[in-house]
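The chain below stands alone, shown as structure tokens; this is the form predicted on its own.
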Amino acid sequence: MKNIAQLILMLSIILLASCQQKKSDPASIIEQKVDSVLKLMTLEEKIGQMVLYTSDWDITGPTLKKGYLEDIKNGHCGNIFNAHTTAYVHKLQKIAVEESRLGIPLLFGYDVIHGHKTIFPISLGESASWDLVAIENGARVAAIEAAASGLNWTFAPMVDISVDPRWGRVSEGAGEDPFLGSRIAEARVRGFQGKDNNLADTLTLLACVKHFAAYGAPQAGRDYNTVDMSQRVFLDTYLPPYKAAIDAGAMSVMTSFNELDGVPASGSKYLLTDLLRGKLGFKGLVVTDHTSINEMVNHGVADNDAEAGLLAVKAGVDMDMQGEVFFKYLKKQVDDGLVEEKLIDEAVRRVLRVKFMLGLFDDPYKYCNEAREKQLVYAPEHLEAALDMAKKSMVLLKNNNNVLPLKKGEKIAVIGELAASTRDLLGSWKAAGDWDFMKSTLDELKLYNGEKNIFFAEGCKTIGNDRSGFTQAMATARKAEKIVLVIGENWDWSGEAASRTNIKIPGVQTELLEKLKALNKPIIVVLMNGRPLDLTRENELADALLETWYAGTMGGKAITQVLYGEYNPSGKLTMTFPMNVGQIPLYYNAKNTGRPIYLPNDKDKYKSKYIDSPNDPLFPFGYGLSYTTFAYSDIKLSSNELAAKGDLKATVRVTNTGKYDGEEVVQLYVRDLVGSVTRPVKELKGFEKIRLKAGESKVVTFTITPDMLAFHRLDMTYGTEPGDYKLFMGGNSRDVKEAGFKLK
């Protein structure tokens, strides 16, 4: 220890820890450790924790914080993003713990959206697997390789719901469901936390449920864009993943940019206190997104950055990512009696809450062992989970004649820029993926099918109008028994600030495939991309569509097992794809209208329809194929009737009907027939990924609960109504069998 100060707070800790272990709970001497520390620091010090500042190491957004070393030795910043290895990690905690009044460790965070150094599928590839103990695992691998690399936060998970593909952030969430965006929302929680939400394990990281709130809904799909939807609207669909996460235990929420209901997020007291830590419960600590607090002046609700920071705090912010507010403007506030020093002990409170609960105190360099990082770094079960992740991500949407899958020994063109790209594979947020460590879907191919069997032209680059390489493609086409053709977008064009206001492929990717079309041989077209796209017209001219979406470190290997059949397609959509964009926002569990179509070709102009384009969209939510058939029975209901305290069973027989084994998600939706407000025509509320071997059936039973069918209802209490109910069971969210209940 290099001063008393340090020496004080280090026997202070120790004292406590001793003295109230045998009559405290675990929680209750944290409170006190905490207490213990915050008695010993300055309002300067106080503030420093309530800042966080991208490191020089990899820098994110448009600002670096000049003198941030100076600033953590001085004990005004006490938490630093973007840094990661040990090496650095260590260098930095050196000087906060070594060189600062008080010793406090710094927290690390550092976006760890789909892995870290192995890479997963996006998000939503990940959630089109409906796989929830490989998605937990996902983020378990996740977790244990940031930790590995110095990291303990994670600005992840996303759990933002979207209907509006032409928004880039589509790619890092979880889809259009809130009922399944909730389920994988905990799993992610359980794979980055631990089960046990054990955040003193070394292997594990602090979970940020982002972005709070209603961020998936900007107004024209663009990024942070206004958010406009009533309380109803927000409080049952968009809340959900939210909660769930919160409730799986969850100790950090960063603040979205959009404003909701004309206040913007990292000033909204309702959001961040009435509703968050009031209805919610939550008790860890609120973090903004990059500068948020600074862009409510551009919002229009404060004249500088110093009342944007007054409205920040006093709505419930704790954290200040980048903006520099707090440090500059907290401490002459309190001083001028503009904020209480009170609001400003309850905001450190919770930071040091997070540090104790990590064990930082403990041990401030526990993240630091270069060993362990080489160890675990790309280990091979980590890979292996990423090879099992992406196939399970693959949704197959087209494959007529079944021209899938490919037979070794074939005469096999690839063609499209994309096919040999590694980059691209990785998609955005690829936190520390190294494109050079993998292989490509072209390598990949060759490797498994022969080089003298595999024969590669680009055709042309993803964005452009090049065509110069389209002779090239043909020739090659032509000494071919059949084509895969790798389009899509870019992996920069999905993501962050990566809106659209045209979904479909880029380039002359389709013109490519249309002039490969006239040699009539078998096209497969194998998809990359981070959100839905208009494919009417690839679907008009391929035999088969592969939706890879970017399948990570090991997505080359993986989709040439799923090619090859190796790996049966299993992957359902968790977003619905339109026809054009004209549809959007489209999505499932719409509602009906005075004037619904009941009939596909209902010939009355005066219903709700378009005259240029069909309402249906491409393909439906949940849907996927695979290279075997399934075959559902009538559902059976164990009573027609469910009761206020009561269940029913609902029973379905799924036949594999096909000459190949395979997997099948089951899918449970709802109907609430009469309510005293509207509700939707579909809900998903369960479903049940099975495997059978061809010709195999199983009987799957679902459990619904009057709990299942509770809403906000016409005076916002949230509860269930009794009457009549449908129930479907199927596939998809289109082709289902029926049944119906009545709930008293």
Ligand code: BGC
The other form holds:
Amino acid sequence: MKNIAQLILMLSIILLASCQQKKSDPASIIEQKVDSVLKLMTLEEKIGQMVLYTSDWDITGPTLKKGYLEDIKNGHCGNIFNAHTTAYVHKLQKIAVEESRLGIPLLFGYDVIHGHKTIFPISLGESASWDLVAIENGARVAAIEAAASGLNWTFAPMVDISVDPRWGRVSEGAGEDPFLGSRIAEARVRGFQGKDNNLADTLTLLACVKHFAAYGAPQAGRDYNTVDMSQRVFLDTYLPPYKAAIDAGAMSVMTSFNELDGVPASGSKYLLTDLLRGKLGFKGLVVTDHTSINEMVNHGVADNDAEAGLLAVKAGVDMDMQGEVFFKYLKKQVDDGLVEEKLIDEAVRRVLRVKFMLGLFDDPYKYCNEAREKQLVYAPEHLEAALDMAKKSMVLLKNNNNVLPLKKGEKIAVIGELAASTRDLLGSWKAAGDWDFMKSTLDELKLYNGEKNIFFAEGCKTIGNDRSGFTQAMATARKAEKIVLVIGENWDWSGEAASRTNIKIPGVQTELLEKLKALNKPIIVVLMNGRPLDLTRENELADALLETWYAGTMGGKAITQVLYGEYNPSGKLTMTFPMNVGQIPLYYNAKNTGRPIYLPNDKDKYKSKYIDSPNDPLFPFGYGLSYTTFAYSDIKLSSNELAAKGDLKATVRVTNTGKYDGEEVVQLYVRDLVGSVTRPVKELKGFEKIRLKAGESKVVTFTITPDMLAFHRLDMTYGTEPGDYKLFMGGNSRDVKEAGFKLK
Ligand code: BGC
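Beyond the form predicted on its own, can we have the form predicted in complex with the ligand?
Below, the chain from earlier opens the complete complex, with every other chain and molecule after it.
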């Protein structure tokens, strides 16, 4: 039987709503229900809805709130994160629903970033697939498994643009480009919230766009560091993916830890109210990042937590993650007249609104079905989707003399600690992913090529300088025809709080590669890492380089299938790989400067260049090889002029000129040659992933419309400027065909 409190609540909602019900569209019915509940709430209960605590399964923070079960019971905590499994969620929800005065159900949040149990490749890896359907499906699978495990809210998608591989959290994003980042942000929101944002479904999750805003640009790549950029760069480069996710219907947003233009995001009225709610029209709830209200004291914009809380609530924060600031100080601040209760009401409305949208008031236990959990977690089709995505995410960076694909039956030496690791394949934010469930790359290679054809030696650890395993690695390699060396970073060398000043392969792994090179056998380097690395030395030594990121639950199998040509690699980089750390930030959509160099060996000293390094990246944005080759025809334009309200078609014929069937990501870039402000030398404006049989060719057509060319002009208005444009098409941002047109 339902408890009395909940019955009273339900009756009041129904009664009040039916008395007031003038319009009958679902949104206004929800508004009326929200008002009905709000009217029943004490100020303390309202503030409780603005509180989010981690359960005792805390993984992120040091400040585990004691006594949170009591807080739920007393209506002082309306939301929980890091709790999952139907049984556990049910237990906590029952306390809220049956033991608190009003029985308002809890939200259950969790960092379901690239899978819940079935783990997909890290987000940066997924982005390298350039496959929006597969990316959406990855988020869908994550939502299905998480919702079946009791959750209703994911702290994803993370959409922070970044051009700095020193920052460990580039692994969680979609790379450096605002256009691609926006398309991926939308795809992930659709995946989490369902195609029509059907939050009421039992297998969708409330999405949370993070970290608002510009968290991806910390100075020197150091996590949580100061962000300072021009308003124009912010609006044109960093804002678009947040906007795209909000336009796609995401109903929650997380603030970021950083300051922007001197104001920490969790206290920024400009960001949270004027821009997010005003300009972008966001209707959902704003949650802070972990204790980021308290951190405003360290930032130096508040004297103490109480003052920081006032800044946050006045800026437009609705929910305090783990900081205990609203919980401790907000009631007194309202009582003392420091903040109006109507501001609190607005925040609570936004929280209740999503709880109604999720259908939690109708059935607070809707996510708690143990049989469904058992059936859906690790469902075969989920593992299949994770395998598919893992293969699509991998980027072939080098393949001299077609050393890849490997041939079945060849004797292979597999070297490297990472080859035998399962934990590392999951990457950071592995949610409920379980590495005991899965197989390592080594296991999968043995399964595929036969135990007798695979010889393994660890060689060295990923981190540290112990060379004692080198001798055995050399002996092992001597027995083989080819060497597969699996090197990179341990999983916790990327992700949050994993910034680096040096982006080379750590430890003595490259030294081991140098030693192995002396054996004169083909060496295939399989890379596992969560950021662009300086691979200059590895590129000199290895015959083939395959970037596999952290490829998830099915990663070992995916690596095996790619190495053996069961899948022809099709991934393309979504972040530039520099030649060295000193070139950072290095990104394709840069400005020309007044002193550009057009040839790497330009002798003129007074040019925008280094005296000790080329300007060029090692591998440019959009780059990735295949076991086959593709040729591009010249570009054909339907017209050399684009009318202010017209469109023009750009076509190119792409031919598979090699021996394998394969996929190619055809990329479209433009350049605005003269503007009222300086414009990037290239900007991605479209892409299409096509599949071509060996020998086959296809015409790819892009439609260019003026709105694709809009930017923030000198006077900060958003729009286009007439004039000459260049248009480029190709398989990466460097090797392109070129045409020109005029915007009238
Ligand atoms: C991270 C967020 C994450 C939150 C909750 C923070 O440290 O910055 O991305 O969602 O923890 O786990």
